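Let's start with one chain on its own, the form predicted on its own, as structure tokens.
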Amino acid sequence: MNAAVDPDPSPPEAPAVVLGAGYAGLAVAQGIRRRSRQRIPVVLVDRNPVHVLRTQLYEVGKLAATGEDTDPWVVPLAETLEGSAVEFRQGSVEQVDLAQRSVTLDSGTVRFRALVIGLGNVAAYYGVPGAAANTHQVYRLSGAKKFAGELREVERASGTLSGERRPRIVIVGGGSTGTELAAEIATTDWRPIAGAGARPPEVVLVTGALPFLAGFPSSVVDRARRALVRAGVTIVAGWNVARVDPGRVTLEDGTVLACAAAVWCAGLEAPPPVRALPVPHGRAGRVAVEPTLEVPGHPGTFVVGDAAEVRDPRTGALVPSTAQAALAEARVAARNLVARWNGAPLAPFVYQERGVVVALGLGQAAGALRKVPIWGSPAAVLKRIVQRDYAHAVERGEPPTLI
């Protein structure tokens, strides 16, 4: 196990390195430059040359049915970083050495004086046989594009099916991703690719042993459930998935769900480079950070977003792993990194949620803004406006926000 690092063992010219250009990583990189008035050199590392709007990747129906490009899902980093003096380096993170203050990429090595880890998460399969090999996932751009292509082929083939048979899509996981994906597929107009006789997919949402939309306000849960039922989604609750075979999902009670495709939305965990760090970890391999978002015993190293386990210092409750929370953490991490760099005091992170909105397909959504319920088309319009404003802010290099 690495020992706690010296306050600054790296060369004075070493930069602040930010790993991951997701919601938290991109925001913290730009925040460091603004707060330091461009005095702190920043290197932003990501395996892709684009910032992915991950909160919109559930919109696979739109891509599958219309064949649209994925431009609405991405923002080129060259555009958003132009004029910011943040240096971008493309590469996949293989190892982080906190003692030597170096990051090994598939494209070389980067030394750092300060570090922010915002590498996001990956799908967690919990040892379920066949789950990784036989399901799709929409947590990453590549996975969403692949599943959209599969949906397109499934619907094209549906016009040749005889009788009343409809292609079945099984979605595993009753959180926000699974819910939004189920509603999206169930309410998509498939006629552009399958003709007037298109057979819309039968959508089955397996929520497992956990409550549907666990952690969301009861008003959101109730309206989301009713919206899914109206859209024709079948909700299967109470049993987790026991195994997944090609074209078949088996539940713990022995129920077998034959399907044209299955999607895994049942959970997330920290990626391997984060799980391998010799530091305190919390649930799903996330780094258990201090209230300042620093890694215990490693001053100047911060973890934000889905890679971090953050507790509210007032209540001890876990901060949710959402894009909204990630952006809030990024603002504090940027401020604290600049303070650490300059020998100034650090501040604790205190999270205040503004609200939540769950998309429910075809211009519908449900949510709560500062505990005030909002639903139907107004909620859907609000969600779209927030997503649009976020993308525009990123493109302009301005501080983004999300509810």
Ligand SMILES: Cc1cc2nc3c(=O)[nH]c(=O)nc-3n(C[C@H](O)[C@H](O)[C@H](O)COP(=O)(O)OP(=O)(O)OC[C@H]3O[C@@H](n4cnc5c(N)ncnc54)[C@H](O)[C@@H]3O)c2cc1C
Contents of the next structure:
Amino acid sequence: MNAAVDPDPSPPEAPAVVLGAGYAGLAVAQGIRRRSRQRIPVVLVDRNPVHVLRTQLYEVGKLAATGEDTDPWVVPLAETLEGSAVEFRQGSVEQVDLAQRSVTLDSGTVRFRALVIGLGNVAAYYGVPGAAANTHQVYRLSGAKKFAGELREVERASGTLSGERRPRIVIVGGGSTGTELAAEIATTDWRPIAGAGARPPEVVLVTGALPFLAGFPSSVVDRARRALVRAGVTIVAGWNVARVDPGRVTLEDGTVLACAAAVWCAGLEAPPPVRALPVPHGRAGRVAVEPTLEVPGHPGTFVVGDAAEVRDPRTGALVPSTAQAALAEARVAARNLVARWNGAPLAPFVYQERGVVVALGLGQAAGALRKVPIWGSPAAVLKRIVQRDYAHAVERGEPPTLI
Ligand SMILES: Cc1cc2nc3c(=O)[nH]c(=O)nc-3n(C[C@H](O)[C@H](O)[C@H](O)COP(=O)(O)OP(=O)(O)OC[C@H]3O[C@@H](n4cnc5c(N)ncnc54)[C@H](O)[C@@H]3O)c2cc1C
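For comparison with the form predicted on its own, would you give the structure of this protein in the form predicted in complex with the named molecule?
Below, the chain from earlier opens the complete complex, with every other chain and molecule after it.
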């Protein structure tokens, strides 16, 4: 655990390279600079020149209202990295060669002496026919923007529907993203966005074979279910989606849900460059890392955030794929990379969840803070404050935290 990084075959002056400027990667890059007292050179790679505030992407009503303006959901990396001496390199990661210590980007090659992979995840479609082609997703900024634009169009056209008909939006996936999205769409007042004739959408949440909000405390599950029902959301449970065609979601029991738009919130998997690594993988292609967050057999290479499968060494339980966990992992990965660089001992990652809060629309939320239930507007205000403080810390280049 305490051998220094062997500089071969990378040049001795090669930097520590961090792939992905999301919650985990950005915090690691800045953490390495701080912890090494600016001695370790750091190159941060991302395909976008902005840090995306991904935890807010369910707010499609707001996105629809602001049109093309996504400023509230991004922080320019030039702003947050100013003065940190972290070098930013824009490019899409195509391949990581751990043996040669090099990363192939669409814009060239980067050599590294130590590496942190924080490339997040992508939607997993589980081979469901038509799902990738015929559904939207809000996992990425581009997807959320596109869906918000479509919703606006669907709502504008809703005034032309006959009788009492309303446009139906089907959301697939009863986890926190699907729940927050369903509540958001069902409670947004679409009239100022889509015109006085707009009719509110009918929202159907397909939770599939998994329990609704699986893994959340029962107090959160109960409150969220009640809030969705109050907002007029129909919850369809028990059957997974069998196929998706344009304007039609078919369940395994043969039920056909005609819809104006469908959104896939049913799951995530590691992105292709992570899946392709010849290292131990856990669920959904995530890299099964050591307790120190290092890749087994590759000292000096770490995986953090949603791309990593991390187990709590005390309980053996999987650490959740959340921004909160990503930030906690980032602190330990930065510490351990500096230790590895200097030949010092590494420390294990131990996860302490502070809380969870699920937004339920209309300024309401439900959650648990250090296992104590919180709900209603105090929970929603807390979530808003935590997100705002995170964004402010990122803008100022300070160490961010998040519950
Ligand atoms: C709608 C929504 C709401 C959420 N709400 C919460 C919440 O309330 N609380 C919470 O804790 N978590 C929440 N999460 C989960 C949280 O967003 C993720 O766990 C978190 O983003 C993981 O951080 P990460 O750094 O691993 O990945 P990301 O933040 O996704 O960052 C990955 C980075 O890698 C870059 N990248 C990916 N592939 C490539 C490539 N090939 N080349 C170059 N760059 C690449 C991306 O551009 C991105 O900047 C939410 C997620 C969603 C989608």
